[in-house]
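Single chain ahead, by itself, as structure tokens, in the form predicted alone.
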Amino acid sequence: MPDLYDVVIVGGGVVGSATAYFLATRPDFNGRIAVVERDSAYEFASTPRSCGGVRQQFTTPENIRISQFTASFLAEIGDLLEVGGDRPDVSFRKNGYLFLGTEAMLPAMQQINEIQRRENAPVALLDRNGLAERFPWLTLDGLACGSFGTEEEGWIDPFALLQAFRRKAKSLGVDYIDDEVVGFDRTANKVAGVRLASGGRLGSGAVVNAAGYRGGKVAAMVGADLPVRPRKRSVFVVDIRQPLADYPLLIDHTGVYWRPEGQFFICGRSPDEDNDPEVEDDDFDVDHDWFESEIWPIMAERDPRFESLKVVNSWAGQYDMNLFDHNAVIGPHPEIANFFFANGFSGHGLQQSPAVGRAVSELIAAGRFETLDLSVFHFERIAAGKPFLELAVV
């Protein structure tokens, strides 16, 4: 006989913990829940592999919206996801992000901009006298402005983020099973349970695709066609011999991008759609020939400081990234009454994963969206063909 649970949540990353937290918290609310995660060390799991960047800085108002309540969340985090008297610290640096842009950029970073501040996010777009007054260490060849959030914008310790969630929602009574989703038992228009690769079956009620880069075979397993790819992402750790004080997460109009960490800078750069081709989800190779070619040479440019550096350590990751429009899929499956899509994130899961595990959670025990409205990632814009495009992927 299967155990049976009222919720089976496939991938226990930050997304998959965030929505377990959030439904065990709710009051409404108190069935059985399962998170199967088949790497439970999180050995080669995206979350802990990002380099936990959190913005505003998106170009649809939604992403924002969702980014404005993990600002509000980490504000309170060590109320919200303290266990037994252990209150959990990501270390939010705030130092901001930095778009940089050129003349033929200005006008759809304008217009971008004037849709931030719609929505009230903190975002400053800087010409360059701005430029320089701000960030004198910047040259500015080629750039006619830049993009810079001046609150609540910077990075975390994307680990600490993901073992709080799992932690605080362990001690509300959620169950985490090391093991491999491999098949789902169907009848009619639902999942009935859900198949190990130990053999064994779990019952459920409900069940949440938030398998990450895996995201689209686990959908396939169930006949959805979701457009999400496992896409390679080369991280590398430099040493410049020198402190550098409040310096922003810096984005180059190139794509180029580097941050402090700690003592040293971390830098990458995600390669144009038509040279990034699928790879194996096994995959986690660096590509160092990525770095002096297309890397170093933009940060030495743009920061005479980076000419001499060191690279002292580097490591691959995976991006699910949504194919179709590079947003996130989110809600029901319009066939498959209950499961539920919380994939293709395209690099900025581990800061939507607040908002996300909320709503999904709203989704199951309240059958909508009670807070923020997230109905334009829904699964049926994909075979209608209608993107819900996030121009701001880096």
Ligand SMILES: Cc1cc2nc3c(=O)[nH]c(=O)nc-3n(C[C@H](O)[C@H](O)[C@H](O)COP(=O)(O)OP(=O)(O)OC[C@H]3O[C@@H](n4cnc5c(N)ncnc54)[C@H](O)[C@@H]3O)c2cc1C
Contents of the next structure:
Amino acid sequence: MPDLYDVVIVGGGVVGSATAYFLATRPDFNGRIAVVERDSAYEFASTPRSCGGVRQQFTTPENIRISQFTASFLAEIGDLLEVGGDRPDVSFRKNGYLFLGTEAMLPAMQQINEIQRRENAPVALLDRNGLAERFPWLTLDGLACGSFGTEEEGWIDPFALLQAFRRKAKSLGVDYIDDEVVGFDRTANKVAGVRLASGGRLGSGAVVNAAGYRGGKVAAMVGADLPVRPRKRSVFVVDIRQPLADYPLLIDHTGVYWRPEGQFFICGRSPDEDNDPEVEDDDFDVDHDWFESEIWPIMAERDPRFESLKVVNSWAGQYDMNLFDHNAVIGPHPEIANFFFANGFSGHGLQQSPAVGRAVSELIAAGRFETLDLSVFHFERIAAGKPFLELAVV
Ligand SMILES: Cc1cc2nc3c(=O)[nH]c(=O)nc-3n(C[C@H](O)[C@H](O)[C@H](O)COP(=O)(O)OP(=O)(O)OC[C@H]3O[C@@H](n4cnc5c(N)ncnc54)[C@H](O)[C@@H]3O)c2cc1C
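Form predicted together with this ligand, following the form predicted alone:
Then the entire complex follows, led off by the chain already shown.
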């Protein structure tokens, strides 16, 4: 007989663990929850390899509202995810994001700023004088403006958030199972069970796909064509021999980003879509030439203190890229009603995990969104060919 669960979550990264936590805290849900995780040390998961960025500066109202929930959740995280007197601390450094723009980018950035202000996001659009005043070390060549988040933006310790969700979920009775989901038992319009690599089976009332960059593969196991694929990103840790307090997470108009990390800085750059090939799931080779040719020169140009530096570490991770519109896919499969997506975060899933976990728990327990209406993220938009574009993808 298979073990019976009301909900099986495939993947125990930050999204799967947040979903487990929110479900387990609901007073109206008393079901059994399992999280199946193939890599319980999270060696290859995206969450611990992420840059930890948390921002309000998105370009769609829904993503801004998601960020606002993240900010309120992080403000109370010590109380909410406390276990046995141990209050988690994700070390939120609120130094802000600074997006730099050229003259050509100015009209779009003004429009985006209007959307952000309508949503009460604390974002200032600075002109060259404003940039020079606020960031006197910045080389302004080629710049017309900068969009700076003045509150609730910066970065957190991503692994600390994942572990806090996981520990709390376990304390609330969620079972974490070390195994890999390799298939599903289906009826015409339902998933009835989950097949494991070990040969075991789990009976399940509902299934959540929280498999990160493997989300497309897990969706294919129920016959769903989810355009989520791994896209490799290299991150470099550099030492410039001077810690700079109060430095923001800076995103140059070219897409090169950098921010402080302890006494060092971390930096990276996403390639253009045409130069961003599909990679194997297990390709974590760091592209060192990318740093030399495409990252370092830009940093040194913007801030001459980066002209002399030493790379002290580096790693690569996979973005869970939604090739369709670079936005999350959240909610039930239209034909397989008990199969839920929580996928395709395209490089911003860490910061979206609290709102996504809460939203999926609402769909499972109440059958509808109760707090934030996230129906724009439904899977149906893909089949309908109607993208819901997020422009601020770093
Ligand atoms: C270099 C880099 C920088 C990033 N920077 C940021 C940032 O600054 N801010 C931000 O918000 N986001 C950032 N991201 C994106 C963010 O890391 C991801 O969107 C987020 O971690 C996704 O969480 P997840 O739980 O869905 O995926 P993961 O953390 O990858 O977890 C998915 C889990 O599912 C498991 N799994 C997969 N398939 C199966 C299966 N068949 N059976 C069992 N288990 C399975 C995996 O082992 C994995 O542990 C970054 C990502 C990278 C790579």
